[in-house]
Amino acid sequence: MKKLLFVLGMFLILCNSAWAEKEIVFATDATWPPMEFVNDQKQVVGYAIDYMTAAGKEAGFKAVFKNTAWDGIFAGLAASKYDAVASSVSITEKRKKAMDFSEPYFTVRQALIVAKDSAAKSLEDLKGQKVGGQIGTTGYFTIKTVDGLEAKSYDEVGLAMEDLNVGRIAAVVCDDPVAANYALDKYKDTLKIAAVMESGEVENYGVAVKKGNKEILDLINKGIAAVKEKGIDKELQEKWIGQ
């Protein structure tokens, strides 16, 4: 009888393991409001956090988020320290050589933020001056494409905004939802969006996974497709970004 109970117990444990919801750990640099950031209660929140949580509910996985500094976030993915990176990562041809990407979940453009009294309308108007951006981002790469600018890199975009607010630099370039969060909210009395730059190419955010990790990629894509099909993405955009 004891042997039978033991076998039955082991069977139930194995069944529970098989039926258990798969956990996917997402690394995110939570310094990029309103996409991913730490709120007043020290919780990691934002558009991408809600999006991947919703994707998990639709596709049958549990999304877990690990706050990770941008510097080294892709090295951590390559070393399998987490399953994926959901951190406003723009899909680029260069990055696609080193990692795989999900279907896009957000379209973005680069915005130029300057002081309220600045007459600058483009990066070309700022030649000879310092322009800041978070290192390793498409915003920082955009600054580097313009001759005559002094590109200043920051570990966090918020630090660049602080320097701009006190006049240490002439402008900041970053993704447009992030620019809106700072220029239209936190620093609305001192900063403004001077321009939204059209590059001619569509820039999309995607979830990065380790090369060849098809199981994780398929689950994430399944969730993203369901979120879009049900209009959940529109609800989240209204919640976190507005119109």
Partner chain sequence: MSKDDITKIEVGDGAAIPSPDDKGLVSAWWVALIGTVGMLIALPVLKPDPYLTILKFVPDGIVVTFEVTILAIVFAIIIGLLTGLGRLSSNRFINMIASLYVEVVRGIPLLVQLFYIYFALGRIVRVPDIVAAVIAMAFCYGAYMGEVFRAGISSIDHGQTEASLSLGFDKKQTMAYVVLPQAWRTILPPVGNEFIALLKDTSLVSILAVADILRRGREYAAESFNYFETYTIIALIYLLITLLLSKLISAMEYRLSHYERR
Given for the second form:
Amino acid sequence: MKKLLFVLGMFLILCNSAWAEKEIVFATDATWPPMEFVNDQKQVVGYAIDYMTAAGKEAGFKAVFKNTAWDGIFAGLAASKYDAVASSVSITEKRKKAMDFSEPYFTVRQALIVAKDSAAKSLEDLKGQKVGGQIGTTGYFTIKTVDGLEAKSYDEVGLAMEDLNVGRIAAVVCDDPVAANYALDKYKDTLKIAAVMESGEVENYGVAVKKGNKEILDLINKGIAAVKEKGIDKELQEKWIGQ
Amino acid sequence: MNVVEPIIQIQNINKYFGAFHALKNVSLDIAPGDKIVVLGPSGSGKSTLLRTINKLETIDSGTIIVDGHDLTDPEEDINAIRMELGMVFQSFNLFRHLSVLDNLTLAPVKLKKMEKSQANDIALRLLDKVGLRDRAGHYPIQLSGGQQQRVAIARALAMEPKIMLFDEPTSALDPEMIGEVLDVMVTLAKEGMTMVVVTHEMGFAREVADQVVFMDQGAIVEQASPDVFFDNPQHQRSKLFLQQIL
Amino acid sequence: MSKDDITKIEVGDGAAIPSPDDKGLVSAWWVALIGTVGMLIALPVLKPDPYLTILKFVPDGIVVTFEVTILAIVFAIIIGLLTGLGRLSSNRFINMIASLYVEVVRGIPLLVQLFYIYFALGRIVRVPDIVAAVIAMAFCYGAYMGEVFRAGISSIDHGQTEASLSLGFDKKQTMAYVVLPQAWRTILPPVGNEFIALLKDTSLVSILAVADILRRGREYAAESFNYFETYTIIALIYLLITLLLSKLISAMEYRLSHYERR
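Shown: the form predicted alone; wanted: the form predicted in complex with the partner chain:
Whole complex next, starting from this chain.
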């Protein structure tokens, strides 16, 4: 009986890999609601997850997601631990030197979140105070561009929100969909979005792949193009962000 | 026997270690200036009896009165009573982290609030007495066993006690060192110190003791002057003990 | 009586503290030190980008690491002393509290405790992150320290206590003048070990967004993607610090043991 099960199992595995479409493993730091996060059924879900799954359907690959801590997520990509990073990665010049990016799949701005009773309207209003952001994010880099702020980096944006909530820091800077999720939902009684910052240039999320990995990049780009063409991205925005 | 009020009155004391009956209805009076030598086989309760006198062992019934203080009275300050009772241990128990001089001055300075210089003077005089003045700056580990025990006696004397308790002071010593310690004890006895000595040194008992107390199985079997005890013991167990020892 | 009847407490973790008698460890210490210093000089000189940049980025993190370590160890020693005495207390209630504290703390991973105390404190009082980190570390290490103190105090021959009591000292004076000064000798090596272990464990507070060496390094790496180079430097800095500390503790231990030498 055991032997039979084993043979059957092997057969299924062989079939599966032989018949299955190309699999692309996306690393994602699922602490960034609503873009990518873990829901109460312990599944990794969110806008980016649905988006890449849809892109896979269009372009003929199977999107698999691997929940990975943000700190070190690019080191893992460089070490080929996965094929791509779909984790609200903003496309920046600096990052482009270290990795290749897909076409943008979401346009984002940085939001400033403060306590409900705060009068601050911009980062300049918070001189001399502590402002938090997630380590290695554009939000954190934005804080560091303003002189006179004490920038504080967190492993997860949720920890920064908790510290803001109890008053250890004065503000948090993060991507606007995430900001909305926290300030308008989870902490709606204590926090608010003070401003959405226009940083001058448009900030886009792209999927990052290892430098030179053209095969994967082309597949992903094909999928993203199809999703945009069919208007699936609009549906997903409706579903996850409600704008 | 004595018309003077005893300085130590032990009345009907009992002591148990769990189920073991260590002291059985023991009574003993000790007059000021008395030298009492307690003899007996090991496990006879002689050390336990000695240790009840400064309350290192508590008793389960009976009373012990030391210099007018009832040890069983919880109101009595045991620490004040202990200052009047010097004790010398089998294993010396010198404070290892202190020099010989500091071993002698610690208690007078901390407890009697004595000036350090005065305590030093007293300490050096006592070290002279035990023949160890030149070792004042040494640490206990640097001394031989006999020297350590002499320092331990000086340490106890530094508090100027009324009574000295000796718990087998020579049992842990190499034979060639026993004499130097006994010499110090004999000198002390001649000066009139009240002493209670638990020992196996029969020569010392004969020479120094006013009374010999023989214990066996937790009880006092015989109490007599050394001449009577050694030459003409009254009890069978005393005779047996002396036969084995001598 | 033997000269060597001082009880050594067995040590399970922490850095290797070289004793002057351990020739193998002493020479290993020199090799490690020279290697570490050599690399910390050679790497930035030979490849200033990124090594020199990293070295310039982390110093304030080193200061924070030391701040947290030293404050935490001071409080941990105080808590540890009280806990150790509590664990040896004949008072049932005090004994129970001290034992309960040790049981609870030892049963929960340090990282979990750090998170717990950090966020629990946040709900009650508004204290700076570094204070929260120190409280959390001290609370945890206090329990370990308590066991070290308990073992150290228990290792002192009971005869010392009896001699002290027989002179007229009360229990507290006996502890203060006789037992603790000797227990230090036994306690110092494991305390030194805990100190170094604590210094290494402060790297965990970087998770609480305290800007220590590790977090500074991670911030740099997250921006520059020079992960390998950054962690090389961070590892070397930690190693250099622990090497120097272990030597310092070994020297202190030697000084404290003066009365054990003939």
